[in-house]
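One chain comes next, on its own, written out as structure tokens in the form predicted on its own.
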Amino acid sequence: MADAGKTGDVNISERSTAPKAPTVEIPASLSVKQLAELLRITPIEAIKQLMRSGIMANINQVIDYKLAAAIAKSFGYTPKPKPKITKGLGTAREIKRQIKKEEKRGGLQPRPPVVTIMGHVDHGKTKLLDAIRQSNVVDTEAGGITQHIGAYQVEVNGKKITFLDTPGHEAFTAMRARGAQITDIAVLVVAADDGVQPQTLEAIAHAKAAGVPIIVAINKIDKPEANPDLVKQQLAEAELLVEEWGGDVISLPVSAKEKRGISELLENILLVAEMEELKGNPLQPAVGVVIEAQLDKFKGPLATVLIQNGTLKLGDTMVVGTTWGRVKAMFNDLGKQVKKADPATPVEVLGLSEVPGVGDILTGVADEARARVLIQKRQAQTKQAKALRLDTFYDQIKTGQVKELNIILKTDVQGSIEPIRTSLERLSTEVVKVSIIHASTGNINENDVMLSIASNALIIGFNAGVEPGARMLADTKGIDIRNYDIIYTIVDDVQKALQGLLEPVVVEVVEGRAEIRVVFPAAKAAKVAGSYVTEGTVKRNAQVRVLRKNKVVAESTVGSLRRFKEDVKEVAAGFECGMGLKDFHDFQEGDILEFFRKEKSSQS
């Protein structure tokens, strides 16, 4: 078989395209069917492209960028190299700035990566980190089962690495979605012998999603029945080529149970650290992130933080989220009190006067009152961020807020994802592009507003319901679900947000309802309903709709409201009122009085 990674003197005749050929954005490797998806084109079509070539491959042959590319012009596409996902987010982005800065003026030192280890439930993730640790974290947890969010340090011939062991991708996409980006390597574990489960493509998302480098971790080779064939494969299908099939991902066979591999997988995170080139100035005021939070009753308020860049030492003024404190004392991860922290490395502050979240940034300050600026700034910007909308998206394009419309989409079926996806992608423009940042199927969940948050992204869900949890989580977040049961609707409505021409969905909320007990005679024949409210809150002014026998008899608005004769603003539930309604008067006693007010929905 011909090499199909090179293209040598490969003649591809080219169609005659139009004057506007489609763009696509191609990575510098691919499989043939990922080629033909990009392309919208059979595997079957691409696969005889590449045999008039004289290129003999099949369907999980993986190929190069200037191969794929020659076969895009071919079936009139203008090929693009797909740019990799940047780093940063929020004080992500902050301490970047800021080191740029720092590395004109000099200063700047290596410092150790920062690595999470993400995967499926089972498949060895605190086992594995264990192996690295040489000591038996798994025993310590309820069922072997990781239990909270801790941060580790280990030496690998003379340089550190430091390691977060998270409950999974939610946690680490739950800082995310508070503004922190802590990590800078990804391992993905997976098991040999029970290969990609959902639970890794959720993870294999929410880490393209961060920008980190992933190495995969193969393991479980022990075992009689491992593959690891099939999980590179499962990989590849994946959209995460190792380089084994000519992708740029490093992937390692591993035995967490028997220790093999271990000292590889550390070479590795080393070498792909040393690539990142990170760095980090311990002279600096500290920046971190919180971790893990509690309150201890004998020392109070504990956080475990992970220092990002800067030093923090005993005795300095803190602001960490919105409530500061002084450093009193900091342990290491081996619980020894250690004096000072630098870049990448995880300690336990005492000394603050709150109980911070996790997520929440720390933040060095000079004393109380900048500690006091900086709280209110930081209030500030939470009541200022708001979630991508896509009805207000336009807006946003306009004002150069936005380059990208990110998009999670749920459907019912696997089938239905690919249409949908070609469709959307389609619809990318110069000045802004559609990208599916993840695709599954089943029901709209907590972990995929999580990502939402995180990624700034719309989610649509397609014939998919949506959790309950989810829902909560979306309407105090702000998250704009959508659900459609055609594919045409869908396209057609990010087409017209992209073009600014989305009307928002308008809903009616309810917010109060009252029952009428009786009917008072008032001046000029009008009429008082004397009523008492059963749920929520009656206020003048409010919308109402008259329910007689679960039928509307009349809408209108609340004119007067009064309790004992005084006039008032609002009634809430439990208490008995009299109120007036405009240009309607015939109450009759039992009538039932609701009151909304319509305001525009993220949900359609």
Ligand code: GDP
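Positions refer to the first chain, counted from 1. Here the structure is a predicted model, which is why all the values come from computation and not from measurement. Only the largest set of C-alpha atoms that superpose within 1.5 Å between the two forms is called the rigid core. What changes on going to the form predicted together with the named molecule:
A movement of the C-alpha atom of Ile250 falling short of 2 angstroms is seen between these two forms when the two forms are aligned on their rigid core. With the core held fixed, the Cα of Val272 is displaced between these two forms by less than 2 Å. After superposition on the rigid core, the Cα of Val115 moves by less than 2 Å between these two forms.
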Second form
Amino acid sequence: MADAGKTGDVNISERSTAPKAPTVEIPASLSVKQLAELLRITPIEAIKQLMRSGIMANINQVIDYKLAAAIAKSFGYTPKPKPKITKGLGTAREIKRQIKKEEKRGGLQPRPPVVTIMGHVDHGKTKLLDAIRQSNVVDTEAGGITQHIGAYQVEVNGKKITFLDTPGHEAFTAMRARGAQITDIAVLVVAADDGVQPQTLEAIAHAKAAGVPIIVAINKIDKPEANPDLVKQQLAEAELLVEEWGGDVISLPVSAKEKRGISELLENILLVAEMEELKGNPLQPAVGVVIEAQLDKFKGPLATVLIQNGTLKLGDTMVVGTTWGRVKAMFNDLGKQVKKADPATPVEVLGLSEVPGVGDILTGVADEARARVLIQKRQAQTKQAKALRLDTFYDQIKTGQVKELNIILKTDVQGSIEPIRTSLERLSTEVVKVSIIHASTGNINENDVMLSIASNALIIGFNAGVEPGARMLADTKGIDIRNYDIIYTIVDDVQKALQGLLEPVVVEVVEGRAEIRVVFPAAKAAKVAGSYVTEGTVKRNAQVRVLRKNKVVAESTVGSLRRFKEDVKEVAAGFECGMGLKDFHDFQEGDILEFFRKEKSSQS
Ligand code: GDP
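Starting from the form predicted on its own above, please write out the structure of the form predicted together with the named molecule.
After this comes the whole thing, all chains and molecules, with the earlier chain placed first.
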């Protein structure tokens, strides 16, 4: 919660005049760091508070007034909008600004809502998306074959609705983590026979944090064990009050399987959309977000872009993320060529020079020269966002990029947390503060990695396992996960990192495996392992580990390697060979040999 000392400081000056909370002027959008400065708190305190509201934000992430104001309030301030709008950064901001301008000029038109389906796994998100699509595809010309482009449109009573057809809040969060908010309405699917589940709660938290209205679709009502009332009660317990519970959240019974309740759901989406007064200006140059991207063997880079405002036309010059191109062709969700795409329309775009990333922002520009300028600006922004690593931390301290070493600590038992926390926090210097921003027991999971991305922290495990999903995410994002089994080593490593003395991490790469099928005696006491290579390759001089019943019995090096009495340099999987190990001859038939090399991990 609020740092009592800091908010207290502000209160003291106010106290003599009035005991009310100090006001703070907050711009329409600002970065977490700027907000922290305004509130005289550390960025970590701001990030933690955002996380309590279910938002993963990093220090440089831009948040809007509403969110910033809520954070300000929680730190004891009275927020007020700053009169002048600061320069927008994220698309949501860009679009809002554009729309404000257009409102004055009167160029605005209603646009279709963009809807995301969220909910717990197996509650029927995919089936519902299919049912909606089958029942109401925008049937402009008969014979269109539905294509999966990441989104589709349906038409209800002459009005369009755009559905993002990647179900789940992971996609939603990933977009938000990149500063893009594309969803106007979230449909929360809850299976009537299973009720509110962990991912239901997560979805609610994400939608609420994003300020997106929720419509609940209580699915699977065809099932005899369906209990919609219980679902509503559970939702109320989760602080999502449906109309019957005195709230304003619409809930509807549906059966995706029997296609029941679909048109009511669509009509209610339109109703909520109307209340939201969604608008766009088709006369502007386009702004959009990439929702899918791939390299097509024949067509080249393809990106599905959801146009958020403006219109994208054939021949337009566009910057997408840090790549650019001219629109050569566009296809809608029926695979039909189209000449233009207006607000809230998903469209597959051909003509980019490279495959962009999901979440990248498309901006229509006047010409190539402007495209280059914009790309340079975006490249500069991405360079700043470099993940924190312990082995390169010192360089970041030196260049003044970081002043805090944030750590997420996972341990096997509760008792280890405090001693590690105190020993690490004690290492703080005047230049760098070491803070444990989150500590808990259990394996390192994806949420820990998400938190580390959002808060630029590294993850330290103490006798903690790493879940495979977490490992994958960490690897792709360059997040540093370090595992230890001795407290002293953790402290020593962090201390060395603070002084720039830490050696780079050495990782082990397994190159192959073999099974010992027969053991031959050789010269003197030596033996040869007649082996069959089961995976990868074995190389002479490779490091090897001898495993017996999954236990390591020795580590050595491959001394000699032969096939049919000929010395060879390497043997691939599927072949037999004979090998001698340096200084180890006690191997047995059935032992597994694992060949590996050690290398410095990449630090980029
Ligand atoms: P998702 O993981 O949320 O995308 O769930 P799916 O759409 O894959 O559905 C999970 C399972 O529930 C599938 O076996 C569906 O056939 C089934 N299912 C989905 N909707 C309904 C429904 O309305 N009634 C019944 N009885 N089964 C459904």
